[in-house]
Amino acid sequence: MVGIAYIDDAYVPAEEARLPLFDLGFLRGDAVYDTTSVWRGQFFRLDDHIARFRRSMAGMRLTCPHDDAALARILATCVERAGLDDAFVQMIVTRGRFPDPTRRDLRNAVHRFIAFALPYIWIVWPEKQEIGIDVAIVENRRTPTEAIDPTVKNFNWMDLQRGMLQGLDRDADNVVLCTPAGHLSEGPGFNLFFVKGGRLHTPAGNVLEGITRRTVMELAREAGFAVETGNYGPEALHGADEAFLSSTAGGIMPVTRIDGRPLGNGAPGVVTSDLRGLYWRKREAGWLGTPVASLLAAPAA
């Protein structure tokens, strides 16, 4: 594996990153995260996925040992250490390890960060992105926003990961859930758009409020386009022009086909292609980016 991880303050190649048996990260899925990315040599939207993160933290009560420019100048190590130009980049707080294991007060944990710099990571490979992919609406369900917060970035995954298998078995390519109500919400870490009339949808309930997601709905408007967020269900996607995912492993996803069958008229929409393309145009041009060498000669804190 190419990459390197940060964990109990060393850099380490990634394939070495290790976490211990009872961190409750991996004992009990407790932990919070954010991903951004780096395209050409500049974190995008930087600022505001590291806002996340602490938005993140503060509604599971974890800290971070690092202000913001130092968590900035962590992961921008990693990728410099890592050789990478495009990155996949995450941060991540764990509950930690309780100091006495006989005494199991929540409130005395203490807390791990992580952070790693991998190849950039794509839900849906460019040349795939250019015939589309077949999206199955499954039968599992989201889980409920009163038990699990969507906005928080979490690693439980359970609901999500049930999903995939279903759609798996159907041959499918990726999947979106329903909320329990039956309303569409979101896949495997990413926000769904459908567009109908000329007008982009996306829906409201029991979805993470995805920084890709926030970007399609500025990049909509600036191009023209009217975007509604709202309650819809399954029948609405089936009745799209076109339909295409977000996230930051991916951009803008072009889907052709729902349950197997085709969506408009099989290809890419217009629509669709157009903000994919205005989407990476100004991503090359810099927009929103922070260089990561920028990042290497700010001063210690």
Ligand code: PLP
Given for the second form:
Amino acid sequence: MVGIAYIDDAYVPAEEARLPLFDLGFLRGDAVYDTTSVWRGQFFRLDDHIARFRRSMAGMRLTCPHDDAALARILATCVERAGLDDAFVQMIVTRGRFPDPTRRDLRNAVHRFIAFALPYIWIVWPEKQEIGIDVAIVENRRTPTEAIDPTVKNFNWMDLQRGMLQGLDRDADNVVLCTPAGHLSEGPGFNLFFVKGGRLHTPAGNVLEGITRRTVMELAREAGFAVETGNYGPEALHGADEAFLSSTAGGIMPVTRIDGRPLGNGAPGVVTSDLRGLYWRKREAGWLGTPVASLLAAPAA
Ligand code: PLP
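What I would like now is the form predicted in complex with the named molecule, since the data block earlier showed the form predicted alone; can you produce it?
Next comes the full complex, this chain leading.
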């Protein structure tokens, strides 16, 4: 596997990166993270990703030993050493370990910072995006906001994983989970949008505030479309003209079937295709980008 990880202050081939068994990120699922991407040598909205990472850490009282500039340089070094032009780049902080394993005071845990760069990952492969995917609205609920704040990007994915297994059992390509109150929320690694009568809609609650979601809202308004957030039931998605997923891992990805039934005319929608084209054209042109090379050239603090 191509890829480089940074763990315990060293760069290693991603395949060789190891976490000790007693890291609480593993034993308790106690970790926050953020995923950004590099396209044609440029990070996208890197400052926004780092800011969200810091908010996630603050939300879980986790800390990172690196300031923003040092963090960006580590991410850039992973990308550069992996030799990647297009990359999936993750930063993680785990609760780490107790200095004395017999005294389990969470406040004393020594947190662990990890980063890695892998070849760009697509939740929906580009060939499949031309056709669009089948999304199932599954039974398993998204964890309630009152239990785990979804705006804190975290590794507690059991609800999403269980939902995905339910969707795969129904031969769906991917899944959307509802909130405990039965409103549409999001899926494993993406936010959801649907289009009805030329207006875009995206669930308001119980979701991660995706950077791509924000980007879609900005692009859509720029292109003259109204965007609304709200609480929507599954019937709103079934009755939509178009739908798509948004994620760092794949951009804007058309949905053409819901629960096995064609959505709209069964092909990727016009609004979806326009926004998808705009997103990638702008990214190719370095929109909101930070060149990997510029971070490596900056003097280290
Ligand atoms: N929702 C969840 C649960 C996610 O894990 C992700 C990304 O990994 C997203 C939404 C999309 O967020 P972004 O656009 O910042 O990648």
